[in-house]
Amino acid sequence: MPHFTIEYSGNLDRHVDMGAVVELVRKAAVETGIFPLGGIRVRAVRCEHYAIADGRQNYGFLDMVLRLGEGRDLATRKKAGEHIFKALSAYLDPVFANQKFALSFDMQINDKETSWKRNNIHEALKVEALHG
């Protein structure tokens, strides 16, 4: 953990480089200093079928959910969330300037008792850091 999932309206592909968005979110998450590097995942899922507000097809949305493990206090989570949201929001300023658009970001804390993981990336990064 943390795992970011971005769902976005398909009409954004004409205006936004989603590869750049996932990289921006990844970098912003690293910059917070509160997440283990080997656990960061950012994925974007294009939504072909969606309905927004009064149904106009020119409206767009990007909804990001961060799932993270327990152990960080509210102040730490808020500071990190604000940093990530600010970076994403600034990147999307041109979208806000040129169309009707909704951006949202929520954090969800996973209960460690009902969350299973298997990951060998953490160890690989440790070895790489030690040996270059």
Ligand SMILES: O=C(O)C/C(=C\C=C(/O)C(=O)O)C(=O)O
The other form holds:
Amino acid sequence: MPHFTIEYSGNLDRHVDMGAVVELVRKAAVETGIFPLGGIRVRAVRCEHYAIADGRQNYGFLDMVLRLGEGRDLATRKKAGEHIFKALSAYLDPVFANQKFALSFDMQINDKETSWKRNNIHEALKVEALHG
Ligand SMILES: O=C(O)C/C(=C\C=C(/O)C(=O)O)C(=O)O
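Would you mind giving the form predicted in complex with the ligand, to go alongside the form predicted on its own above?
In what comes next, the whole complex appears, and the chain from above leads the way.
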């Protein structure tokens, strides 16, 4: 982690380039400066089946959850979250203009006692930074 997991209603595929969305979130996460670069992962999962509000099929949603480790204070988490949400929200302005749409973003903090990881991307990035 940090893991950004996006779930979205399948009807957005016609209007939104999800490849661009995951890259935008990755860049915004890097810009916050609070995450180890090698730990950042962003994915988007299309939901084929969903039910929203009063059940009309033309509503859409995109929900993003960030799972991150312990050790950052609330002010730091809030500032980073606001930066990321602002970038994502601005990118999705055309969706808000064209349909009824719900966007949400939450953070969840991992308990370090029950979180296991193995990741050699950190080392690879260090080597690359040294040798180009
Ligand atoms: O510490 C965590 O649980 C998540 C995290 C970083 C994780 C990695 O770098 C990794 O999995 O390699 C964080 O900075 O919040």
